[in-house]
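In the form predicted alone, a lone chain appears below as C-alpha cells.
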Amino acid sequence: MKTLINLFLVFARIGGFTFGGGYAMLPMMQKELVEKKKWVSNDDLLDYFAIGQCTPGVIAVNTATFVGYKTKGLLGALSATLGVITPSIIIIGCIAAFISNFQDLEIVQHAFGGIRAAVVALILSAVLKVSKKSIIDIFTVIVFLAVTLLSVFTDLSPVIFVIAAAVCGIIIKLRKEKTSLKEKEGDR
C-alpha cells in the first residue's frame, strides 16, 4: 500500500510541476523514477516513452502508467496513472473557470510567452540527456538525422518513425548476427 500512495504522489509531483506536457515531463522523471526511486533504469524509461508515442493517449499518461505497471501491476498503474492527471484536473478546472476573464490581459499572455520558451528548453535538455546514451554508433546517428530531417521537412506521423527505426533497428542487428556467424566459420 505505501508503495501505490508512494507512486500516486511521486506522480501528482510530476504532474503537478512540470508544463508543456509529456516531453517537458523527462528531465523529472528522469531524476525521480530513475535516480532517486529506481523504479525504473533511464533505458526502461527511454522504452514506455517510445512506446507512449505510439500509444494512443497523452505521452506522460501512458509513460506513467507502464512505470507503474512495472513497480506495482495494475494498481501501481491506477496508481500512477491517478496521481500524473490529478493535478491536471484541478489546474485546468481553476483555469477554464477564470480563463476568459483574463486571457486578454497583455501580463498573462507575456507569462504564457516565457512558459512556452522554458517548455523549449526543458524539452531541449531532455533530448540532449537522452541523446547521449541513445546516440552510440554509426547506425544510431543515421536513424537520428534521417527522423530527425523527415520529421522537419513532412508531416509524417511519429508512429511511423518509430516503427520504421525498429524494423531498422532490427534488421541491423540480423545482418550483424549473420556476418558474426559467418565469421566463426571462417575462423574454423
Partner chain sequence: MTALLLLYGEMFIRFFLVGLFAIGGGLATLPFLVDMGEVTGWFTQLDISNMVAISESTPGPLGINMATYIGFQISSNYGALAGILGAIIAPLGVITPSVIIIIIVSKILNRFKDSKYVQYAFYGLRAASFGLIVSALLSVAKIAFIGTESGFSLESINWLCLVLSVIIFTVTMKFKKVHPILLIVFAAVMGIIFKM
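Can you give me the structure for the form predicted in complex with the partner chain, which would complement the form predicted alone we have just seen?
A single chain, with no partners or molecules, comes next.
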C-alpha cells in the first residue's frame, strides 16, 4: 500500500512540474525514479521512451504505466498513471473554470520564457547522463546521428526510426556473433 501511495505521489510530482510534455519528463524521471527511488535504471527509461513512441497514447502516460507495472504490478501501473495525470486535471480544470485568457497573461508568458530556458538546460544534462549507456560503439553513434538528423529535417514518424533501429540492432549483433564464431573456428 505504501509503495502504491508513493508511486502516485512521485508521478504526481513529475506530472505537476513537467513543462513541454513527453521528453521534458526525462530530467524529472531521472531524478525521482532512478536517483532517489531507484525503481528503474537509466537504461530502462530509454527503453520505455522508445516503446512509448511506437505504442499508441501519450508518452508520459505510457512511461508511467511501465514504471508502475514494473514496481508493483497492475495496481502500481494504475497508481502511477493516475498520479501523472492528476495535476493536469486539477490545474487545467481551474484554468478552464476561472481564467478565460490564461495564456495571454503577461506574467504567464514571462514565466514561460524562463521555464523554457530551464527545460533546455535540464534536458541537456539528462541527455548527457543517458548517453554513456546508449552510445557505446560506432553502430550506436551512426544510429543516433541518423535518427537525430532525420527527425530534425524530415516529417517521418518516429515509429519508423524506432522499428528500423531495433531491426538494425538485431542484424548487426547477429553478424558480429557469426564473425566471432568464425574467428574461433579459425583459431582451432
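Please read these numbers as outputs of a predicted model, since none were measured by experiment. Positions refer to the first chain, counted from 1. Rigid core: the largest C-alpha set superposing within 1.5 Å between the two forms.
For this session: Would you tell me if Gly113 moves between the two forms by 2 Å or more at its C-alpha, with the rigid core held superposed?
Result: For Gly113, whose C-alpha is compared between the two forms after core superposition, the shift is 2 Å or more.
Problem set entry | Core-aligned C-alpha movement of Gln103 between the two forms reaching 2 Å | Result for Gln103: yes, a 2 Å-plus shift.
For this session: Taking the rigid core as the superposition reference, indicate whether the CA of Lys133 shifts 2 angstroms or more between the two forms.
Result: Comparing forms between the two forms, the Lys133 CA shifts at least 2 Å.
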